[in-house]
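Below you'll find only one chain, the form predicted on its own, shown as structure tokens.
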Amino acid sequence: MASIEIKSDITGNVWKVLKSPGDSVEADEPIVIMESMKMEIPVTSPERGVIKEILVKEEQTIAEGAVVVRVEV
């Protein structure tokens, strides 16, 4: 199995970790959750695969291009 790198796509906090490592996750399907600018932004897998790592927590603030999770496809 290939692992990926899930980077966020904005500077922002992490307002909510929807998945665990371990957890099955579908192509489009939400992981974490960010709030920047009082808006809500979805990290999403790129691909159908598994968690093996989320690398941020709740209430945690992260810039743009950080690896938030590793997924195994």
Given for the second form:
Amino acid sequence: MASIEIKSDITGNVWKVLKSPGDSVEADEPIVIMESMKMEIPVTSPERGVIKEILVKEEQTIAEGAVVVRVEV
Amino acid sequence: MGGTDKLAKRKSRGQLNAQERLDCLVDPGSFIEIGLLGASGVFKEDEKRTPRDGKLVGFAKIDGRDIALVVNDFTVAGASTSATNSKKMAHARRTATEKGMPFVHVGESTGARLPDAMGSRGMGSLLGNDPTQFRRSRETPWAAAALDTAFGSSAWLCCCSDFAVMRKGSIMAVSSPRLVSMAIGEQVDLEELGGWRIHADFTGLIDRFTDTDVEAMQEIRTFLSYMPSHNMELPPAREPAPDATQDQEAILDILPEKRTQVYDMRKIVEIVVDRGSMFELKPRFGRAAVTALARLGGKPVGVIANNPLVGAGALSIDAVRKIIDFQVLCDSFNIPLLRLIDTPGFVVGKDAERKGAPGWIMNMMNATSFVTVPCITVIVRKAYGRAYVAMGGGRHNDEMIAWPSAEVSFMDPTFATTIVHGVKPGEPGFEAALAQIRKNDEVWDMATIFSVQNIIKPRETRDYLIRMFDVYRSRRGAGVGKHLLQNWPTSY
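We have the form predicted on its own; now please give the form predicted in complex with its partner chain.
All chains and molecules follow, beginning with the one already shown.
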């Protein structure tokens, strides 16, 4: 098992948090949806795994490169 | 090879040996070896312990076409680089370049051979005596694999190559964790030093990742199937399969009607190109851009596309680097480029500026301007500002078409409304001003002044591309470009 950090590709607001720690995720499955530049942008896991930690809350503003989720893969 | 004990150990660990890897890579019975009797020539006592001096070298065929290749034999002195095997490798590389065939390196090695390379005599004998060793001019395609332990030459050749594949569980790094720990005084984890995720997500130095050696060898075969043998010929065409054309109406199932919704551009590319022909490079690196080799009507093309699914398709520095690399590849080997634009611009902000965003954007513009292979640009949706030009907009193409969903402007209409009209969202007059700006962003005006050559429906795109690439593919130069990017740095 390895832990990977999923970072935000863009500065924006956290619109929805769709998953919780302990949930399973598939590759490319949305975990958080950001709102930036008038677009709804999903934050996804590149690999199948289990969510270890979600580091953002809804309505929070985060910067490009900020760690959003940690996933055990 | 290095003896039955070492070979048995590899087998028990599920590792293929050099001969088995070679057998997976090339057409059966096509290998002709050079340097079978080569062995270490530095210390007499090493001669018998170093059969082939640790490297299987020779010529073979892949899909009936000649290649030159080196397959490292780790069971012999860790396939370390020595005086004799350096000459063997140089012979294969030189022949590939001069005669015009791909060069393939299957890497698993420890680095320079010690103690041979120690001291001034060792350095004087072993390192730096071939000034062409890393003079990468892309006359022929190079492909490399990083398997198990890829230090030294195995890492260098992955970085110098046009295509690199890594088996998961392997390590590619400058040198071993032990040496790194001694140098910097701290313990270094093998995976964190050069594991596959490091290269997939952070370095972008490796193009594809596999679970097995067999798959890694197949990836090299697949990559070369899109490549010409050398830069003075066209890449090989093949008869498209009867079911190569997919239902083009399905594009509309993916492209959202709402401009605020994102989608996965890779799915659109998969539909437009020949069924099953999309071969994506660096899929986890700079993901706001997609770079893929593919076929249209059986003929190879390179695809560069924004992916709105990732950061709305805004181009990060990693995405820029990936696109530049891919333009270099396609321009060097006469592969026409298809670009699909849907980007709100480059990633901006303090972080991007600190990474030197303006310099990277100009690198991309520079590379885009140097491309001489046939280029067709399709504006799918958003095409804003400098990113639109860098993505092959304006006159940086042979033909540019747009889908009716295209919107072209200097910036997003919401921001433009505030800047041009001085009103913010929610303030009186904002909605009316926004509506006018949106109307102006529609692509019809651009077609009226012939700055876009056509507006076509998504479902018509595949047929258009097949026909139009034929118009541009084989003219005076017989499809061979000027290769203005062939000496671009291999990584930077």
